[in-house]
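Take a look at this single chain, the form predicted on its own, given in structure tokens.
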Amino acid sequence: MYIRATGNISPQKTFGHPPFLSEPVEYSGNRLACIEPDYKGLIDAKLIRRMSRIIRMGVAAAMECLQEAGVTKPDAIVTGTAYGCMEDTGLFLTRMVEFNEELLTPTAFIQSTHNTIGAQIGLLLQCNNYNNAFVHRGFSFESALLDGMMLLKEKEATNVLVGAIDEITNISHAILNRMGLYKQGQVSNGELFKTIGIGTKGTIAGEGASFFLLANEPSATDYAKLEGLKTFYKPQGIEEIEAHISSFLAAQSIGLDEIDLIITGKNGDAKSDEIFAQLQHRIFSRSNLVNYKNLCGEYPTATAFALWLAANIIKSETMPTVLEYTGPKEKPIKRILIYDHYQSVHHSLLLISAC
């Protein structure tokens, strides 16, 4: 499968295809918020007023992706989200309490469902083709991606718009923070993998909207080729994780020595990062590794940002300084493995290569 175009709204300057992470944005605190664009160039002003923040981000990222590809109506739209429209959900629940469950308007509830973003994209494009949404927690994006790959493989479509969207709101951040998911005190995302973040509990909250147009035929403008995808649930120990990685690469008929770069989902949480630390001393001991969650934060569909990152590294043939890459500078990066896990439960592998 070929990645023909991308659209990405994140806590970094990624929308509109600016120079590739040349000006990384640093945050203070345990929450990273998306840098939102001027939506008026992509969405009708009358519609913007009725859209919640996550719907605006999802629609804008999808539109940017389609514009870059020169596609007006994709053959399929597939979205993945774990949290859905949290702002509308919080609004509806708050009004339930305030109005004692009486005289409630249904608008916030209707717009809080997880398939709202994909449906809104379809409505704006007047696209009646296949439209599906996946809500599989830490596998939400991977499930959407797998569905898109299957549609292309089975020749049910020639191009598929696949995306992942999740937001963090004041209410959801307060709840997750209380559960101990995030670091306490003054934290800088730029120091996440350095002295401040090493060996401590918690990570930093993130959010994002990333879309990709997948095609089954190559073109001159493709970013990269998506070679394979694998997910596995609650592995019992590091040996099982290594076995999954080895079997995945064997299925692609390649070895670890043929991987130029590994992008890991290290997030600054001591318990979560222990898996990556063990792999780095074992199966990844001779590999070149970089991390990315200091750029976008941690959220269930953050792997979509990693895929955007990998695709841009391959297409631009550049390595952003912020990634602190220590591998050979003269060797071009042609094949990238992404290994991520969400809360040590949902594990995924993605293999991307140059076209």
Second form
Amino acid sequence: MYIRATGNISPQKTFGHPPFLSEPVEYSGNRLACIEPDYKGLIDAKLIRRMSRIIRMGVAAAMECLQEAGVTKPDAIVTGTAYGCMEDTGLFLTRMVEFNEELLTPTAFIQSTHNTIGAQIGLLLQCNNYNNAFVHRGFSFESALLDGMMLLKEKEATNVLVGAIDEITNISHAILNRMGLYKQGQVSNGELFKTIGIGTKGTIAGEGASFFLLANEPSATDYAKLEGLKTFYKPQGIEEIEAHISSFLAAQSIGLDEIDLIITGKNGDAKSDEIFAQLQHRIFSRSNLVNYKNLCGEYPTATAFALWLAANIIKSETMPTVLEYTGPKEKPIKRILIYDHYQSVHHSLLLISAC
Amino acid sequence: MLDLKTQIIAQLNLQDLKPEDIANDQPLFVEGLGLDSIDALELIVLLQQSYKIKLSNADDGPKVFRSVRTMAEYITAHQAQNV
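In place of the form predicted on its own, output the structure of the form predicted together with the partner chain.
What follows is the whole complex; the chain from before opens it.
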């Protein structure tokens, strides 16, 4: 199956298909916030007023993706989100406390559900086709993607809009920060894998809305071919992780030496990155590796940003300098493996190749 | 009525409107401001939260929420009753 179009709102300049990561954005602090477009030209003003930030981001990214694909009504809309619409959830819960569980306003409650974004896209498009939302923590995007791939494979659909959306709000950032997920002190995303990031606890918070139009027939403007996806849960050790990687590649009938680039989910947290460090000394020792979470931060559906990144590397045949790629510059990148994990629990492998 | 208009704008997140954009007798629903049933619930909550007025009879809704003026009259009448 093929990635025909993408739409992405992230902490980088990605919306509206600007030159591919040519102006990386640096942040100080442990929280990366999405760069949002002006929604007025994208979403009906009457609908915008009820949409929280994440709903606007999701809907706008989906619209951009559909517009690029020239699709007005996809055969299916599948979304993945771990946190859902946190802002509305926070608002609703805060009001429950403030008003002693009485006089609760309906809008925040209605919009707080995890399927709101997929539903809003369906409503906007007046699309009554298959519409599903996956809420599987660190597997949310992968589950949505797998659903989309199966719909295409089983010929239930000819094109599927698949996306991932997660936001960080003041409330969720404060809670996750208190739980020790993020780095303390002076932090900058540009330095995440350099001096300040090495060997210290925590990562940087991120968020994003990434959408993909998948189709089972090729077209002249496709980004890449989506070859395979695999998830695995709580592996016991590095040997088990290596076994999963090997079996995944074997299922695709390729070896590691046929992969031009591996995008890894290194996030700056010493414990989390230990897995990547070990692999780099073992089965990835001869591979070209790049990391991406300095661009979008860490969040449960960050793999969607990695897929957007990989698709754009293949389509544009360029490697943004911000990725600090050390492999041979003259060699075209035709096949990319994404290996990511969220908090060492949810692991995923994605393989894409040039069409 | 200016305060009420400000409260309605805040409660319903009518971002592009200012209080002076809403006429006192302008219909709030459908052809006027274009509010819908979810907004009606928000307005009921507004009455309860800000004025401690509970709309006891649902059939009164269309009459009470016809315009800012009818809302204001309803609030004034009920506040007088509560004194």
